[in-house]
Structures are given as C-alpha cells and as structure tokens.
Amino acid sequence: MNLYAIRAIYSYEMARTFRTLMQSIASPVIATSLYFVVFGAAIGSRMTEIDGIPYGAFIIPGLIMLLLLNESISNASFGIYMPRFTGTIYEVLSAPVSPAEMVIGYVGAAATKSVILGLLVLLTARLFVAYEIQHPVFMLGFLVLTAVNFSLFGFIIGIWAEGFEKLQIIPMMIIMPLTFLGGTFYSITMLPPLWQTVTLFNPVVYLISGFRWSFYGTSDVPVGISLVMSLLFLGLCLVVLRWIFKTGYKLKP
C-alpha cells in the first residue's frame, strides 16, 4: 500500500476545502440551521410529539442525513471530475498509484469533509433544540459508514458525468426527492398502509431510520436491516468501481 500517494491525494483534497471554507463548511451548516429555525422552532412548537420525541429533536437525524448524502456525493463527484476535466487525471493514472489507493485518497477526503459537516450540524442543533444520543458509538459509526457509502457513489458519478450539469442530475432529481420522502421530517408510520409499503422500497428510509435509532432508540424499520442495507450498498459501489478501473470506463481514452 502506497501510503505516500494516499496522503498526497487526501491532503490535496482537504486543502481545497480549507481554501473555500465559506462554500465548503459555513454555507451547508448555515443552510441546515435554517431548517432547525423553521421546522424545529417555528413549526415544531405547534406540532405534537412523534413516538414520544419532540418534533424539533425528531428531525435532527433526518436533517443530518440530508446534509450528509448531498455533501458526500458533491464532494466526491467534484473531486474526481475536475482532474478529468483538466486532464490531470492521466498524471495520476500513469503514476505508481493503484486504483484502491486512488479511491481511498479521494473518497477518504470526501467522507472526512462530510463527517466534519455532520458533527458541526449536530453541535449547531444544540443551539435550537434539546436532544439526546442513546447510542453514541453506533451514531458515529453509522455517520462514517453513510459518508463513505455516498462518497463512493459520488466518485462513480464524477467518473460517469460528461459535464457539470450531469454532476447535479442524480443528486437533484433522485437523491433529494428520496431523502425528503424517506422520513426526514416525519415517521413513515404516519403514512397510509399502501404508502408505507411503497416507502420501504426507498433505500434512504433505512439510512434515516437507523441513524434516528442511534439517537432515541426508536426507528421505522429494525436497525439490523438498516445496517445490512448500508453494507449492501457499500458492496455494490465497490463492485462498480472495480469494473470501472478494470475496463478504464471514461478514465482512459
């Protein structure tokens, strides 16, 4: 394992984040804080509890997942797309760097940024609503697992995209709707029986449900199923990446 190569890629990507702190860190945190103001403080004060949890506290795991999914995909897809766009990707591919080392560097940096943002939002939420974390180890583990999963997914999107507009198609047209329909602001048990069944085909439901369990010990689906679904998604992304590097799909002319 070429640790020097991994560190070089990882350091470069992290340095780019710290050069644009307002865009990379401050903007997502401020935007998510507005959700707490509107939904947690304003609307939440007029709503009843959900599963015995105040509404403002109930939406915290969902909002963190909403941020985590979007930022993980965005950071990873942009991180690999820009070298492809400028042509510097060929320097990396011709260097003594294996595909695994390349993925660890880019995906590791994207996941690190997302985890930092998630923890910052978690701390910021304390300013607006009171909450508790019953299973902090599981919460942190699920946070990291989700960030890695969707950073891998974003890495795949960054290789697939042929232009800047394609970088936004899947996050905006697929991931965002699935997140809002995945129980970010409500429990799926509040839906009619038919729609509860339909919602179970939404993979984001399992992410939000498992993450919410780590906070309050309650979830819409068993936490074991949430963990299995996350690991299956991880495996699928790794299989796709293996195929990409084996065939040179959109990486080699």
Second form
Amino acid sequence: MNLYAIRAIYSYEMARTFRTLMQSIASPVIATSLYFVVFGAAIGSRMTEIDGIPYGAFIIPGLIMLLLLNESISNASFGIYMPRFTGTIYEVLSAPVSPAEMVIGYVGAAATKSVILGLLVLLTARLFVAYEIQHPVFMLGFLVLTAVNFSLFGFIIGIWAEGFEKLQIIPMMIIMPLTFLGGTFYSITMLPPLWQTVTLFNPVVYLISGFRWSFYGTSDVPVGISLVMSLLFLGLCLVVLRWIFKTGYKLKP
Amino acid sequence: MPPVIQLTDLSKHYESGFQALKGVNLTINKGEIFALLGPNGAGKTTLIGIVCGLVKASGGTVLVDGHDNVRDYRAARSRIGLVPQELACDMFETVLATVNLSRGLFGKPRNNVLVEQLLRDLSLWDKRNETTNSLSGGMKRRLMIAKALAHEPDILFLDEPTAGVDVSLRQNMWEMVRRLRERGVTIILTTHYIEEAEEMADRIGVINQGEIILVDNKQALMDRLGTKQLSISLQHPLSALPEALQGFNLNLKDEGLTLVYSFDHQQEQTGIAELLKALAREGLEFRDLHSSQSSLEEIFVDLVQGENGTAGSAS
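Output the form predicted in complex with its partner chain next; the form predicted alone has already been displayed.
Below, the chain from earlier opens the complete complex, with every other chain and molecule after it.
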C-alpha cells in the first residue's frame, strides 16, 4: 500500500478546497441557508406539520442530502477531470499508485469536503429552525456513506466527461430533479397512490427517507431498505470503477 | 553494463487501427544516456508511454531493472521519472506543492532538504511559492524536470526535453543531464534534433514507423551519418564531368549547372581545397558555394533504405 501517495493526493485536493474557501465552503452554505430562510422560516410558518414535524425542520434532512449529492458529485468529478484536462494526470498514472489508492485519495478528499459542508449546513440550520437528531450515530454514518457514494459516482463522471458541459449534465439533468422529486420538500405519503409507487423508483427517495429517520424517527420507506439501497449503489460504483481501471477506459489508451 | 530496461517484441495498435509500434526490441544499459531519434509520429512517445505505464502495450514485455512493468508495476515505476513532451502543470498550485505531490505519489516521505536542493539546481527556488501559471515556458519545463526527479529515480525519461527551449536553457539542460549521469542515473531522451543526440548521447537508437531501425554507439553512428555536401553553382553548364575531376566524389545536377561534392566532415582532409584548385585548373567558373549536412529526415530515409536487410539485428 502506497500510503504516501494516498496522503499526497488527499492533502493536495484538500489544499485546493481550503485555498478556495469562499467558493468551496461559503457559497453552498449560503445557498442552502437561503432555502431555510425561504421555505423554512418564511413559507414554513404557514405550512402545516408533516408527520408531526414542523415544516422548517422537516426539510432539513432533504436539503442536506441535496447539498451532499451536488457537492460530492461536483467535487469528485472536478478533482479527476481537471488533471485529465490539463494533462497532469500523466503523473498519477505513471506513479506506483494502484487504482484503489488513487480512488481513496481523490474520492476521500471529495467526500471529506462534502461531509464538512453537510455538518456546517446542519449547524447553520440551527440559526433558523429548531430540530432534533434522534439517532446521531446513524445520521453521521449515513452522511458519510452518502458522501462516499456520490463522490465515487462523481469520480466516474469525471473520467467519463470530455468537456465541462458533460461534467454539469448529470448533476443538473438527473440529480437535481431526482432530489426535488425525492421528498426533500414533502412526504411521499402526500402524493396520489400512483405517484407514490412511481416515486419508489427514484433512488434519492431512499436516501432522504433514511436520513430523515435519523432525525425524527419517521420515514417514507423502512430505514433498513434505505441502507440496503445505499450499499447497492456503493457496490455498483465500485464495479464500474473496477471496469474503468481494468480496461483503461479514457485513462490509458 | 547491465541492462536496466529491456523491451521485448513490444507492439502497440491503437483503437483507431494505427500501429504505433511493431515488435520493438531494445535494451538500455545502466548509467548510459540513450537518445531515441525519430521523425514525428515514429512511435517515440508511445514507446515511452508504455514503459512508464501511460499506455497499454498490445503485445510484448517491458522489464525495468528486472521487474515486469505490468505485473510488478510498483517496483518498475518507482525507479522511473518521466518528463513528458507536453508542459502539463496544475495552474493554480505553487511550485513547491506540485513538487511535493510528485514525491508523495512515488511513495516517498516529505524531504524538504532534497526538494530545496532540487529547486535550487533548476533555478526555481525563488519561485517556490508562486503558482505554476505565472512561470515562463522555460521555467515550466524545468518544473517538469524537478517533478520527475523529486522521487530520486534511477531512470529518467526526457521526451523532447528541448522542444521550444532557447539556446542557453538548452545548454543548461544538457549540463544537468550530464550531472545526473555522473550520479548514475540512466537517461533516455527522445529528440528529433540530431545535434542534441550528438551532444549528449552515449548510444543512439533510430525509430521510424514503429520500428527500431538502428541502435549504435554515437561515434559509430556519427561516422555513418557524417556526410556533408558541397554544392557548387557553375557559371556555365557542363555536359559531362571533366576527366580531371573524375577522382572526386562528384555528381552533376541541375542540367549540368551544379556540382555536388560529398565528403566526410569529420575527416582532417575534406578534399575541398584540392577540389577548388582542380576547378581553377580546369577553368571552371562558379557563382556560389553552399555546404550542407543531410537533414535528419534525409538520414532517416537513407537508413530505412539501407537498413532494410539488417533491421532485425538492432539492439
């Protein structure tokens, strides 16, 4: 195991985060805070409780998931796409670094940043709404698992993409709609029966539902299923990455 | 000298169908400076890419210090430093950060003393805290070298190290390569400038269309490539070579208006003085004299034609 290489990649990527602190950390926190102000404090006061939870508190888990998904994907995809774009990837590929070490370095840094952001937003939310966390250990574990999952997914996108447009397509066209329709702002029990069934094909539903359970002990789908779905997604990403490194897809001609 | 890199029957077909390497056999000896010469598209960069792990070989094997570069890639790659042809830098990172990253990637702990010395040797220490996008082209080239040397490799690949580099920097670079060789580093450089090979290399390999067509000691090769030509433009055309000039290695061109004299410029006596005296004795008036060395492209063509029968004996 080339631990120095993992550390080198990880700290290089983290340094990039802290150097660009304003856009890396401040802007997602501000953007998410606006959601709390608008939906939580302003509109939320006129909304009825959902499953006995005030609306402002109800949307917190969903908003953190929304942030986590977007940030994980964009950090990880950017992290690996930039060296491909500038050509500096040659160095990692010519170094005695295994694919696993490379992934741990890049994905680890992206996931770390997402987790930091998620926790910051959670703290920020406290300024606007009161909430409780019934299962803090599960909450933290699920936060980390989701950050890792979507950082892996972002890493795959960063290898697949050939331009900056392609980097944006999946987060904008797929992740964003799935998150909005995944129960961030409502409980799926509020939907007509047909749409309740359709919604179950949206994987993000399981993430938000599971995460919300860790806060309030209520969920749209059983929390065990959320966990299984997350682990399945993790497995899928790892299988795809294995294939990428085995075939050299877009990395090694 | 024991071999430090051994390529056996190395081939590469790209997905486009292009065959970049056709069964290359090559041995690089420990501690030598080996120049790989070839025109653009000959397969130089592909060859380096395969040895360094950037390109997958379609067939054949690469041994680096006895380690297979696929099965035992860690051992193989950790011995190699690569300076690629393209100047690829992380624009927003500092010089120091990128060099430290390079060292870490190759599994070495931070070593501030070594990195400082390296950057001083390459006149980059003053720039250590500047981002790489503020560097000039020559500085970037030196930064690439610093990155390649940061993990103290035994083998250094320089892919077209002096492309687009000014004369004084080129001299510096050659000086640095010699110092590295004195420390026992094996250096493989590719170039299409024959002077570069002439200046630096112990041995020279010539690659063309994916095949190594010749490997030889520099001196032996230079002797073979050392032919120069003197073109003499005449005032009046000649229909045939006069009797008195038959002893010289002359050809008549341009409908008898140009005499082309081929000679070995490394010989003490090039024969030019005798030729000019003979021309005067014959009363042949000339307008202009022009001497030239065969261009590398011409040399390649000559080699390809001349080496067809013996290409297999290369390496």
